[in-house]
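Just one chain follows, in the form predicted alone, and it is written as structure tokens.
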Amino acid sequence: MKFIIMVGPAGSGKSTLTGELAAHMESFGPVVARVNFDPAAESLPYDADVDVRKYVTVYEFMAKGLGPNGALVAAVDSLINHVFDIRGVLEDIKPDYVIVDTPGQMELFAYRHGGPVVLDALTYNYPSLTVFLVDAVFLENPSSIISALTLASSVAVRLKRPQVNVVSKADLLLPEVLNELVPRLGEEGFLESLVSSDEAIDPYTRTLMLNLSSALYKAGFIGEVIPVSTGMPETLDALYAKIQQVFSGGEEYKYYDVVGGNY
């Protein structure tokens, strides 16, 4: 088994890339399991060969007086008891690929300790890696798009995985933004260029934003941001392809191989 995780913020479209991507590696024969991973979810748009509301869901720690927030971070962390239930199934099954649909709460992931123990279990002696969502509507400006990407890196350093950025929903961008600017995201200085070139930007924000500009592409993190659409096929063979890359680089496959820069 190869686990694909995604993660991404609220309505980044985790679920239905889940189910499009699926589908779509599926057609080239591979046997790919899909995993509910969001004890809140109302609903999904696919079939989950394994759904985690099965084990344990936010009602029953809301039940006990903890509020949305606080049920789901309880939710995520009680799965550590349920991983050995999760992957005895998942073995029953043997897919090639397991991908696993994440919580929209970011904070699960890029700053508490549940999140990633309970990956790290789930996933334990099996090759693993993170496709992190970047919303479309996050390339707005400047400003959302060094978020997006800061929260990204963020993510990468909390689950320690080799991480394919993708723009969700790219068939929302105007041809400019999608043809130009998402290209050039992993060119050295391309960043700083967008911010400099924003009049509206005070000076403050201004030297904030190009220090985490020059971090992330002296770190090496962005590297190739790919475009990806449910409604665009070519965009999920781009980002199958880039999946089977890194796999394929078995244990030696170094960070930097996907984003373009040191682990």
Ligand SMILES: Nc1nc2c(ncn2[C@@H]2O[C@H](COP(=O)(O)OP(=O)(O)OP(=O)(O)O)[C@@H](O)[C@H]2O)c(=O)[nH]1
The other form holds:
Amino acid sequence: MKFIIMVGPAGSGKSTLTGELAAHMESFGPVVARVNFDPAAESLPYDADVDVRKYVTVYEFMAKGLGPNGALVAAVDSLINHVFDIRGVLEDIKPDYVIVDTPGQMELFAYRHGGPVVLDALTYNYPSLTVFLVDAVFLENPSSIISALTLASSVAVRLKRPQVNVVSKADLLLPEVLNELVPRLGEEGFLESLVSSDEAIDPYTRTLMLNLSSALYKAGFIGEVIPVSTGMPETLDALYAKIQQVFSGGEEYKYYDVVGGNY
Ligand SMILES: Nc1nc2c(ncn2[C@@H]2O[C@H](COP(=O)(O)OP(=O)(O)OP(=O)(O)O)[C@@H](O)[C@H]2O)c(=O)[nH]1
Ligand SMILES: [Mg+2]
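Can you return the structure of this protein in the form predicted together with this ligand rather than the form predicted alone?
Whole complex next, starting from this chain.
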């Protein structure tokens, strides 16, 4: 059982990719379990093998007086009480892979304690990686590219797993962005060159962006950013290949192994 944890901002395409990637992987033979880990999900574009709404919903916390955001935080924290049961259900299914579809409220994973603790308990003793989705709309200009990659790095710091970064909804990208910008995101000096070519950025923000760009490259975690789209099956092939590479001991996996990451 290997866990693939889908993380990304609200509406970035996590649930859609969970369903599409699971079906795509199954077409090659493996058994793939789909886990809805979003207690606030209204509807899902796949049949969940495990649905946390069976165990906990945001509404029970809202009924206790919390607002919708606080209720989701409390609901995710309370999943720790059900992780043992959820693992039992998965161990009965005996899947090769488990795809975990998380809620869009990024602070649960990028800033709070509860999300990572629950995911650690869920994946304990099994290999796991994060797939982080950067929505195609974030590739419109240098500042949103850099803030999206900074958010991706925050998630990597919190979840402490090998992380595959993808650009979702790649069908919405202009051909030059898809073919010329995305492949170069992890290249030394490329983010800086985007910042330098944008004359509308004020000097203070420019300095901040150049330093963040440099830090993102030096951190060495961006690497290959894979475009994915529901309408482009070849992109799902590329993502599945990358996932297999990481699980089978690719460079990223070794890196996290060496630093004692929670894979
Ligand atoms: N054009 C395009 N739209 C997509 C793609 N993937 C998802 N969408 C659309 O993006 C919207 C959000 O998709 P979801 O899969 O619900 O996104 P999510 O990240 O699970 O959203 P939350 O759970 O609310 O955070 C839906 O309208 C999808 O149809 C894609 O590859 N291309
Ligand atoms: Mg969703």
